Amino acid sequence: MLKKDVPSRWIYDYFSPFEVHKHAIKGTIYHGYSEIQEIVIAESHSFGRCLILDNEFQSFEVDEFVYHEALVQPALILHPEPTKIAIIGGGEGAALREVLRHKTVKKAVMVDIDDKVIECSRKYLPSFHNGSFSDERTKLVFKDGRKFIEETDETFDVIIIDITCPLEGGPSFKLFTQEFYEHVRQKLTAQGLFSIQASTTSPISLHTYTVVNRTLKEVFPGVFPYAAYVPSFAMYWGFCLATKGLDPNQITKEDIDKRISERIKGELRFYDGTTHQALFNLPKYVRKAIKEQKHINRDSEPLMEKYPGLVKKE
């Protein structure tokens, strides 16, 4: 590449104080602040439009389907007949889009603390939500996700948590504790499932993922960690599926493909029976770290990550 062709604008995605992934940016589409966080929507050269909250990349246009199908589809496909779903977070609308693909779904409640993120996503990220905010089955609630779960009288077949990682000073750390997970379990129906994004499975950053798994095991009889490689993140991203008894390892790939063909509107791009088997077969080092983790995350001392991109230079 000639020097004159090298992009002049880059956004840095810090993996640690000593490791960074750079994305070349064509331009900034939106930059502003809500009462909760900084919001940036930019156009990247490689992965299209992206949403950045408080300097953390959330998802990219080209490969967001990998993350969102991985987060949503295993839980909804495993459930015998999911009709009522709650999504906590998910401001881009992509998790909501995936939920509404299911013909059985009659109501999808999406709860986000920041209405500004949804306003920006409606306007600038149309391929992410694909009109899902306006679907007649959608109910938007602008409220703290934990308060919603604690206060609602409704129960749900599936609850999906699509929030930012538990960053120090961020809005999400209180949704990763044992006390919150106990409230979630109470708001699930008898065969209900709980799906959550749980940070990276990188060998140098496994603490959050293993603590989330260990904490869920204090609350749910079935906890099933899994991961998917997200190209724009340049790493495997971890998820957890927690159940009251259903086991994702007991469903065959043929049954998954059959349920997809019967239930799903349109065609999935990432998830099917074969992918399902790969998702739940984690590498040995991850399984070992999960087994060895003893810490339970509680309200009294919640897990909070420090964002390495904000580390002050000496």
Given for the second form:
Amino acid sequence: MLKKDVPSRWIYDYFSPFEVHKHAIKGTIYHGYSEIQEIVIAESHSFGRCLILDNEFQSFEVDEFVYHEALVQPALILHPEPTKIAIIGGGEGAALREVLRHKTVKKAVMVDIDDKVIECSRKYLPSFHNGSFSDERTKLVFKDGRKFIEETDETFDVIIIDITCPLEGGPSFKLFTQEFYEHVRQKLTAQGLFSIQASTTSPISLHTYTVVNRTLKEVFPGVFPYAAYVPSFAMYWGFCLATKGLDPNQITKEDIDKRISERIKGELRFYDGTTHQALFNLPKYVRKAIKEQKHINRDSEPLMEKYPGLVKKE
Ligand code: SAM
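The form predicted in complex with S-adenosylmethionine is what I want next, because the block you gave corresponds to the form predicted on its own; please supply it.
Let us now look at the entire complex, which starts with that chain.
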């Protein structure tokens, strides 16, 4: 009886060769390869559909709102009038969905290196993008995000980085360096903000997060680390807001709630004035590790995480 109730198919989310989280799945919805990466979309029992790229879990249907609201909303709410936004990466279309909720936004450029991820997300992850790929304010660009930022002559009020972690041999490690962040700063308008996902804040894996924070400090006058607990990852996930002067600690929770009610279409599920205060108050061990990190990530020797899972397929 018990045996029959236990799901028999599992997928494995490796955080290191020594730590794996597993999810029972009902089935695989899509499996294929693009020129960039292996793409899997599966239906999990607990957290709904999920996107997996090169064996790395990107997000789950049931709690992706936590990650995507945390990534997008603090930057857009802090800006006095966010009009033009760039998202680098963001394959599922959920960061784009969060940007487009803002009535002030006139143009959202989403730049992903892999058109196949967008094709799959469009088809199999409708609740993630919620039609945002077809919004008339959206411009989709299929290009390496670093190249785009270096070459564009446009400037943006907010630039959001929603790319995969900087894995050795992966497509994203060149977008975590001081040189890249300098290009980003040049493409921001006067009150511009830069928001990025920056790996976990787990106490056993703080290197990437602290190096990203230290590196951003070389480039931006304001650097504000924050984190949110993502249940499907079973850990806190780290983000960082970098600014030319705006400070997320100088806005009251009442002002945040007022801006949300004035500017946003629909109801947010994660972010409000109270959540904002929780996000930007990191625990002591994280603050200490950030303070102690001395390493600046540069193009000459870019940070590359070892691939944590099984051997990457060629
Ligand atoms: N939530 C995710 C996480 O936790 O890592 C990130 C989500 S999103 C699916 C990652 C996207 O970044 C993918 O669609 C991938 O194609 C894109 N990407 C990776 N490297 C990139 C690059 N150099 N330029 C633009 N997009 C990139």
